[in-house]
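Below you'll find only one chain, the form predicted alone, shown as structure tokens.
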Amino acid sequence: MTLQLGDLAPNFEAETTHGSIDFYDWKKDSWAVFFSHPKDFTPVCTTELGYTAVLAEEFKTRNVKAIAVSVDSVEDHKSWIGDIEETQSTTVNFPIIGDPDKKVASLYGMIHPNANDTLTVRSVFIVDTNNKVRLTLTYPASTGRNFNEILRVIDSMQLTDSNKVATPVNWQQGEDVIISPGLSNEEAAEIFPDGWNEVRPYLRVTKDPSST
């Protein structure tokens, strides 16, 4: 199954480190990242998961939740996570799947026979308060994924959901932002009453809304 943006992001039961979920119950009303791992005890992924619990708060400040996958064993998880904390200085606060059966790692197509048939390849699915999903990346097993990119997108999203702007190159929360290309001149002097630098008349620059 490939899933694009904007798709609704399959549903599943599954158990986890912090027992048994249903996907769409646990996140509620938040959003998601949800990525997954080829297995456990592997290096890069083990840097990956502590970083990701070290950005509890930050997520938290988002409304997002943390989430991960793997086609091993609930019981391997575990002890993985002592490794996990003990070399990354942290506590891992959020579920692991376990998926021995592939069940979960199938409906949203992480594993790539290309890659390798038996093991989930790198994988991260952003996932909406309306449980669409938002974002895709997957990444080469020998690359640490980027969370503070993952972070950048959501806060992109976020505003540009609530507000009629697009985040140009490199953007970071609270630098300038672009105005619609859809709003006329006139109905974007409604909305952004300081105004804005015309670089053209399709690059409009202006404050981002969200720290005025």
Ligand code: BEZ
Given for the second form:
Amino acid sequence: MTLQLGDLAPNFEAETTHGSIDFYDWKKDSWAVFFSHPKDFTPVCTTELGYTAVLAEEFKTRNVKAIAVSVDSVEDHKSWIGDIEETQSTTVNFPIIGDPDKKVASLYGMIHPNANDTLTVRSVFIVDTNNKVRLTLTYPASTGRNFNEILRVIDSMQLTDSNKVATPVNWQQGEDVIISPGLSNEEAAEIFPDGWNEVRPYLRVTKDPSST
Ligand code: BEZ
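Compare with the form predicted alone: the form predicted in complex with the ligand:
Let us now look at the entire complex, which starts with that chain.
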């Protein structure tokens, strides 16, 4: 199954390091960063899960819950967590799904047989408060992901969901944004009374409305 942007993220029940969960019940009205890693007790994965734990407060302030999965067992995850915490100087405070029968990994298309027919690749699904898939990422096993980028995309999506703006290349929270191209100048004048810089008629730059 290939999940695409805008699709409903499928619900599932699973065993995790925090007990049995129903994904929707666990997630409730938050956003979720649901990500797979290839294997427990591997170096890149150790740094990724450690950094996700380090970002706990950043996720919390954005109403985001993190949850990881691999085809290892919950028992393996629990013994690996000690290594993550010790080597990455953090406390792993999010659940890790044990998926030895690949039920969840298959549901989300996290196994790419031409890369590896048994292990999950490095997938990320960002799921919004309505359980819609809003972002997908797929990285190879040899490349650790940039979890600061995941936060940046969440900032952009949360801002652009509630304001008629889009965010430019390499945008960071608080920086100038772009007025939605669908908005006429007359409409924009009502929403952005402080005005904008019209670089081109289709490229109108204004202050981040959430920082004013
Ligand atoms: C790692 O996490 O270091 C890793 C996992 C699977 C294959 C290659 C690297």
